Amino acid sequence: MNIKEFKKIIFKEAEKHGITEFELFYQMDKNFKVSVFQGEIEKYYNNSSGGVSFKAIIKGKTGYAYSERLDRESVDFLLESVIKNSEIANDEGEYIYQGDEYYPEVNVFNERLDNYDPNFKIKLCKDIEKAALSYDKRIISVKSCFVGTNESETYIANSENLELFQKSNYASVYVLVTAEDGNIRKTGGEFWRGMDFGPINYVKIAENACRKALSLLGSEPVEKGEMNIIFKNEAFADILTTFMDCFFAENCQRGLSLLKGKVGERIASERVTIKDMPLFEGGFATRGFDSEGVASYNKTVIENGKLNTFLYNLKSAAKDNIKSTGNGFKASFKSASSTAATNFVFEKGEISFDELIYKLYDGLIITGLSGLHSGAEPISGNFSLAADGLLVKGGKVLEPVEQITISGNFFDVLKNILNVSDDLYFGMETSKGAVVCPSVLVKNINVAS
């Protein structure tokens, strides 16, 4: 059964049950992925899947359910589930959105992407692996190397006669290499994403991964204590992603954000400007509307250190008596809407990364972090994380350091940013949004080894 037929039946059945407020959300994904190991195809994936979720507000209470099967039986399952679930739900002022007058056009679908056949992608994948293996003899293996394409369709229809459709696609490449010198082994990865394979520079992708791994071979001892550090853009993107929840209004309302009540106040160094930009051309989280049907627009979250706004969905906006900022998103059709950023863009500075290193003069460059899901506390902002890094002395990059941890507090980091370089990095899209950020120089971070 196609989605239009499914919609017709479930809308009719809902009305038969006396349900008047409801919304259908449909998502369909197709993805292709090939990975290569030692010149041979290792994995070849070609998938399609999706489903629907149904939300109904019954006697003021909201019930949700989803199904991956589009048939008559699922209509009954969805209706029965939303009715039962609404019975134990809480009256939280949810409502069905009437829609906006204007929806911005976004450029997120490239018809030409379909023209690249599997053989093109297989060859590209083999070329990347070859380029990585021939870069340096200390690169002992390519642990993972894949080329993929994704296509996604989203459709929203509700009892307020709102109907929205969006189709998007992208291509991606990932390579992870292992470098070895003596008894030290390190890995380095590089991810690329774009709307077309046309402009791809695969040699550079392979080289970047190799350079990252090679730069970590070595083990300079580091003195423990408080010091100034640079978060390399990639590591800083991880930090921002981990602690982004504090900017979501629903977390303030639940007492889960220490920024509660601080709109208009200075919460960060004046070097900090962060914007949520769903209309950012070429962003990984660019879209014309959110999962609740609210039209997208760009907004400034922090302006020169001052907190300007939180990010809202329909429910949290209604609570604060304002309009949704269009940040009501679902991780997938299976989940209920909560809040997420889109392209979460930390404005770049004016100096180069090399100049930033000179400004640091003595300290550490943190190039990678691990354990973010466990060693960071999103509410308090405290973190204590395993890190990879490079020692800097007298403005020069020396040896890499081994087995260190860094600890501090996210809210202090925002205040302690001394400088920002111009090397914007596009972080991977997560269920919280896609961070875009440069490298930053931060004072007073604790280092242990």
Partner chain sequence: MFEKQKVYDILSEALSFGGDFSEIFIEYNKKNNISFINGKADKIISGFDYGLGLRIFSGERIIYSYTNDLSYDHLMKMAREASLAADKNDGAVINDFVEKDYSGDSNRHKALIMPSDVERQVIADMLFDASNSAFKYSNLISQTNMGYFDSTQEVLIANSRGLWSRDKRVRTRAFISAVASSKTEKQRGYLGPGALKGLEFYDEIDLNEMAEEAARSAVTMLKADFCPGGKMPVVIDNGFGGVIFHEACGHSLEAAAIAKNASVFCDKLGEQIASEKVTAVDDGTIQNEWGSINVDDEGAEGRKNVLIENGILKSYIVDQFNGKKLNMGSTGSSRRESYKFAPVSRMTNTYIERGEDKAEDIISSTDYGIYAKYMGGGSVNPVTGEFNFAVNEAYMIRNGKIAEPVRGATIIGKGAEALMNIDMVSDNLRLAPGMCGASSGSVPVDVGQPMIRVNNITVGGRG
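Numbering follows the first chain given and starts at 1. No experiment lies behind these values; they were computed from the predicted model shown. We call the rigid core the largest set of C-alpha positions that still match within 1.5 Å between the two forms. First, how it differs from the form predicted alone.
- In this overlay on the rigid core, Lys7 has a C-alpha that sits 2 Å or more away from its partner position between these two forms.
- Superposition of the core reveals a Cα shift of 2 Å or more for Ser67 between these two forms.
- After superposing the rigid core, the Cα of Glu429 is displaced by less than 2 Å between these two forms.
Structure of the form predicted alone (previous: the form predicted together with its partner chain):
Since only the chain itself is given, any partners or molecules it might have are not part of what comes next.
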């Protein structure tokens, strides 16, 4: 039974039970992934997972249920479950969304991706590993190397005659290498994602990972103190992802964000403009609607340093008596909706990365961070993180540094951004969203060795 046949049956049966407010949510994912180690397949899987959830509002209370099967027995199970669950529910603010007049079309599915068979992906993975190992004799191992594809379907239908469907797919590649020089070992990784393997340059992917690792060999300690630094785009993407929760309205309403009550105020340098862009062409989190059926649109969160809006789902929007921004998403079909960004885009600057280095003149380039889970406090904004980096003197990169810790506060970092380069980096999609950002020059960061 396909999802539309299932929908007809469960909607008809729901009405027979006297249920008038309800919603069906369906999600199905097909995943392929192969990893190699020393020229041999290390892991291989090719599977599908997903199912449906059913939500019904009965006498003002909301019941939820889900099933991994699309059959007649599941219809009965879902209806019985939502009725029972609604009787013990204590939720508030739930309702069935009526839909929007316009839903944008997004280009997130490429039929050509289905034409690449598993043997092609296995060979590509092996070729990437081989290219990395042959790049330089100091590259002693490839710690991780995988090639994967994902195809996803999302379908939403409800008692308000809303019916939405979206199909998407993508391919991904990742390689992580280890470089060694004497007693010093450093790692470097490179991630690629696209909708077609056609334009991929696997040699460049391998070389980029190797160059990152090699650039950190021969590291020297650095003097401690407060200094200006450049967060390389990949490192700054990690910072933004870690503290992204402060822009979610539900966290402000719970008292879990220091930005509460600051809409309309300047919270960052005038160099900072950040947008949530679900319609961003080529973005990793591009979509036409959210998990609650709200149409996607691009919105500016921070404009030239001023906070314009938080990101809302239906429930948090109702509390503030405004329209949802289309940021209500489910982690899976089994989950309740919460807030997440889509493509969280920090607007690029007008100068190159080399020009940004010259503007720094003396300081550090932070190329990588670790300890983000334990060394960062998302509510206060405080962080103390181990970092890899490069020393800059007179506008020139001199040598790598090691054993350094940087500390500060995320909200101060936003205020202290002096300049922004044009080198956009597309970060991996997480449960919070997918960060797109350039490298930034920041003043007054504490550095210790």
